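First comes one chain, alone, set out as structure tokens in the form predicted alone.
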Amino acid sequence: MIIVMKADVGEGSAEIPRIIERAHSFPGITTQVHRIQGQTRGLTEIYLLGATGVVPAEVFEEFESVEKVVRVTQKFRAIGRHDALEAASFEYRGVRIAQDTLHVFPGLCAVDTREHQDLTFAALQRAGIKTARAGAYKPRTSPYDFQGLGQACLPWLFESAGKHGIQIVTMEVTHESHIDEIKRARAQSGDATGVMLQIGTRNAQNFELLKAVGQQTELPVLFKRGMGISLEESLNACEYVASGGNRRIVFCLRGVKSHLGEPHRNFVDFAHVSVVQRLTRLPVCVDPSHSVGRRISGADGLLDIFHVTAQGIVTGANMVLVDVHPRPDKALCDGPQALLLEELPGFLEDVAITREAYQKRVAAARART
């Protein structure tokens, strides 16, 4: 069961602590506090845990300050819609991330070299991005495969970001002792930008990192659903995220396991976007890189990259995590779908173009109801 207090009941309200002494007056409820950023307003929220189905909503609904009383039906919890909910929003280095926003994160899925890294960041300036990604650990299938340059790079990378005017990076973790290293790092920096900490596919099911990176709360989130386990086996498993306090995340979507995909690198999942917004309260990014693994036109002269990125804005997804690379021949990772930087000004037009297709199609629909 959620409470959802009025707008202009905060957490210092004298009327949270009425409301959770009602609460633990039924046997076994606990709660937890939270305040939601939702897209137009801040609400308090007090989630009551345990045999909720014999606490009676009406006990809580008399509070003046109460606005609602939402029955969880769903398994997962913190990060549900429940189809009362409003969707969640974060602000982070003054990048606003929501359902109804678009951030296209382009970068190095590895960073290589201090040069690649450098004129990658530069490209991102010249086309007014201030969001990118950028592989620091990388997990590989082979081990003898190159597995990312780790702690290293992390003072010159997040210094060419800040002379790049990079606000966020999006950046891999796979173990607990990287969320350190990074937050040093950033630091030592000064601060020269902010990171997103990232949950690569093949951690999707690592829980301990996922509580992990859910108990810190400096750092946002993007979890990548696994590729080879159900969208609600995805869901469930970053809600160990959300549970553990860190409530800015973002979902991913980036193509899952299968031979039918082919000849793709992976099956493009994207028709999820709307599913996940409507199922959840969080932004959805899609990852075309990786669903198509391969940087090949059609016969209208458009990469499939570009088609696969239509597909997931022309359905509402809120970032793109795109590969870029100033030599993919060169790169450690993943260099033969990387775009090359001369193309990202196409692709950004393209996201342009389709992203007005949506907002069409929304308008439409509303002009409809």
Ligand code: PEP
The other form holds:
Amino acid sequence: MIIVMKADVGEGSAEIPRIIERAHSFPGITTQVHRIQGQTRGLTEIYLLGATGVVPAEVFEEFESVEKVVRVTQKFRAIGRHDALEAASFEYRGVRIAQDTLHVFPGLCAVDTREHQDLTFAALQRAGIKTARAGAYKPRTSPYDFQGLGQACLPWLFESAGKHGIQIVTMEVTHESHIDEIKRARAQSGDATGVMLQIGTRNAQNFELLKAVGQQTELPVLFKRGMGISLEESLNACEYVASGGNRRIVFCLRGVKSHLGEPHRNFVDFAHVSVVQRLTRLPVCVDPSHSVGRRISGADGLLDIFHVTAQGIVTGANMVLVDVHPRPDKALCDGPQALLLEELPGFLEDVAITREAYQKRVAAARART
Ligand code: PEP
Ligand code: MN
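Shown: the form predicted alone; wanted: the form predicted together with this ligand:
The complete assembly is shown below, putting the previous chain first.
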């Protein structure tokens, strides 16, 4: 059960301890107070945990400061909308991420050399982009493939990001120890940039790792859906992150494993953007690079990666993760799917065209009702 307080009721309100005391009068009920950033306002919410089925909502609805009482199902308790809650948003390093914003995070799939990193961040800066991807810890299918430079690259990676005005870098972690390595290197860099911890598709059900990123609140989390599990299973896994206390989460679609998607690397699942936005309070990211897996062009001259990105954006995606590389033929991971740095401005132009189309669609739908 979630008790949503009225908009002007802050965490310091005198009614909150009274509501909590009332909640605790029911056997086995415990409470958590969360301050959530909604789309347009800050919200204080009191979560009742335990056997809330027998707790009557009216008891709390009578309080002057309560806006509404929402019964939640067992599923997605913390990330779910439960047909009644508004979307959540968060601001990190001056970047607001929400179900009504859009940010592009281009970058290296795997950081390989300092020169390639500098060239990439410089290209982003020229394009006016402050958000990037950069993989230092790479989960690879074969143990003989490049596993990433690990913590060794973090000092110069963060320094380069800071130098080029990059505010957030999404970076996959494959082991709990990587979280502390990143935090330490970031602190040593003088807080040069922000980091969003990425959970890769292969670790979507690594529950101990999910708990570890969820129990820290310093860094937001980008959770990628599992490639071979249902959407519901992925949402349940993502709930592990939120239930640990970290509510700054973005849910990422990256295609699912099926030969039915061939010749693309994965079957593109961006029809789920609106589904995830409806079922959860989370902003939704799409990763066209790992979905398509190849830098190939359509008959119309647009790359498949552009087309697939457009599919995500035209349906309301809030974030795009896209691989770029200054020399894809030299890349140590996923070179064949990387866009060239020269293609970035065109990609961003295409993104802007599609975002405008999405906004027009929403405005037209509102005008019809
Ligand atoms: C990645 O984004 O670098 C990556 C490995 O993606 P995924 O986990 O979706 O395969
Ligand atoms: Mn990759």
